[in-house]
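First, one chain by itself: the form predicted alone, in structure tokens.
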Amino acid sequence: MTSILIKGGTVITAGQSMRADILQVDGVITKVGVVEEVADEIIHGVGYLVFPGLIDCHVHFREPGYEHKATMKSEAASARAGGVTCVCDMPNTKPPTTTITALSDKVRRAQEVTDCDIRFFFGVTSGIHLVTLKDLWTSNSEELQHFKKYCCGVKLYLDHSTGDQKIEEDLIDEVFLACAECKIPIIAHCEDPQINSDAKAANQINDVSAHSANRPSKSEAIAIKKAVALVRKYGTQFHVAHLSSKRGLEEVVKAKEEGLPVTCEVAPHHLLLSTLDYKTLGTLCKMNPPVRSVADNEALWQALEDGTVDCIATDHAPHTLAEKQEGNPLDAPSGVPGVETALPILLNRLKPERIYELMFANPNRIFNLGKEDLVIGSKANIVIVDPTIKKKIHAVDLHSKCDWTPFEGREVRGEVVRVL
């Protein structure tokens, strides 16, 4: 029997933070409050924040097929260093997660990773994938029920992004209906393909900043509006991935005011980076959807603070520096790493209780992840954070295989000192 006692930390739980001791015995929390027992190890937690293991509900760990960029093992280490112990991985790998065979292969790989709980979104781009999804969700097969436990929902790409997983246009309505009937949450990359196509054709700029003009905020807003119309029609649980603009936010607000089951997430790069950063970062701030204006940054921060935004999800999407920096900048792959740096970025501006909602309680509920809070009887991971540490982000200190960050040199607050 092994026991660990955390003395006097500030425990962040549902609706409150409280000064308390936590006793963990053989990985199970046995006491929360004043603990007088002697333990094998005592961690002096005064001045520290104590969170349940955080959740990042939008990552690309690249395995299988792109292990030169990242692996489940390398990115799980990066996640854990940032206090994240559960992630939801996207289907645009090689092969894509659109078959039971591909899902089972990912589950097998994930079971070899011991420091992070990796779940998977199932991709749908054609009719056969939807048939497979229904089987996965409704079958009494013991094998399929096992794989379903690792599947947190469906990912739809309403326009092309990395991996070319855009759904067939005439299938979208059918997917929303099926997911409503089977109670499967949908997360969608919301950009309108026609608006993007028209914007690219009209744009005369050739440098990397053209990327934002080629995928304007109107595209995001229209795509969200169309998706919400289907939510209204069928009652589907719908989550907007990486919300990037004030215009898109306005569509989410309307849906919420109507009482529709619509939620959303924001990535740290859409909070901190803008079109002004193309000048210094170039392709290192190229992602889909693209960076927007400073006004969009502030609108998203305000929505985080007032409770409109449900989740922080990093869209952690590593590429090698060589891939980012060679050739035509507009052809460089889109995506940036971020799973390890999210927590210190948020601690600069948000209260710990709000971070708990954004990176634990809400994603846990929305995607039915079943993660346990810091309560007696739970096997929850415990993340201990020193909020007083001020530091600068440097790629050399991070654990992602890609070895770079768009936040190089940025001053942040807080550091994970232990994960149990």
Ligand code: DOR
Given for the second form:
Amino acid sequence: MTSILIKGGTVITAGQSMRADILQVDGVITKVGVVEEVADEIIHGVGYLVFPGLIDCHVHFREPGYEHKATMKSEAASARAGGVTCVCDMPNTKPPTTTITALSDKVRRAQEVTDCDIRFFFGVTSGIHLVTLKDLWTSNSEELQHFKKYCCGVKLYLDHSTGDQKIEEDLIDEVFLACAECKIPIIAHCEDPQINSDAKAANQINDVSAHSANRPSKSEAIAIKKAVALVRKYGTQFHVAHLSSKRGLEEVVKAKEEGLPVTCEVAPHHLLLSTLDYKTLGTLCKMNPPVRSVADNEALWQALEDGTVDCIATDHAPHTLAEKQEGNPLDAPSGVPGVETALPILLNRLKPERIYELMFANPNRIFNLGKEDLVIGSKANIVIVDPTIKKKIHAVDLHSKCDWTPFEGREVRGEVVRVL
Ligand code: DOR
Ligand code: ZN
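Mind pulling up the form predicted together with this ligand next to the form predicted alone we just looked at?
All chains and molecules follow, beginning with the one already shown.
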């Protein structure tokens, strides 16, 4: 039996935070409040924040197929170092997670990883995948029910991005209907293929900044609008991935005002980076959807603060530095890492209670992850954070296999002291 007592930390839970001791015995919380017991280890928590293990509902851990970029093991270590102990991994691996065989292989691999609880989105690009998905959700087979436990919903790419997982357009309606019937949450990459291809054809610029002009914010707004029309039609639970623009945000606000089951997430890179950063970062700030204007950054911060945004998700998407830097910049792969740096970036500007909602309570609810709060009987991971430490982000201190960060040199706040 191993017991750990955290004395005097500020425990962040639903409602309000409270000063409390926490006793954890063999991974289970047995006491919360004033705890006088002796324990094998005592952590002096005064001045520290104590969160339940955080959730990042949008990552690309690259395994299988792209282990030269990252592995579940390497990125799970990176997540944990950033206080994240549960992630939802995207289907654009090789093979893509569009079959039971691919899902079961990922589930098997994830069992080997102890740092992090890895769940998976199922991908749908053509009709056969939808048939499989319905089977996964409704079958009585014990085997399928087992795999379903690790599947947090469906990912749809409404336009091409890394991994070419764009859904066939005439299938979209059917997927929204099926997911409404089976109560499967949809998360979608919202960019409109027609608007993107028109913008690209019209664009004269040839450096990396063309990437933002080639994928304009109107494309995001229209894609969200079309998806919301299907939510209105069928009642599907719909989550907008990596919302990046003020225009896109306006569509989400309208849907929410209408009372539709629409939620959204924002990635730290769309809060901190803008088109101004192409000059210094080049392809290291190339991602989909692309960086926008400083006004877009501010609109997203505002929406985080006023409660419109439901989740922070990092879209952690490691590529090697060589892949990012060789060849024509516009052909460089899109995506940036971020799972380890989200928490200190947020602590710089948001209250811990809001971070708890954005990176625990809301993703937990939206994707039915079943993670537990810091209460008696809970097996939750416990993340202990010193919020007073100010530091700069440096890639050498991070754990992702890719070994770079678009936030190099940024001043942030807070350090993860321990994860239990
Ligand atoms: O920037 C991105 N990178 N956007 C995506 O949609 C995919 C991701 C990746 O897998 O690299
Ligand atoms: Zn992504």
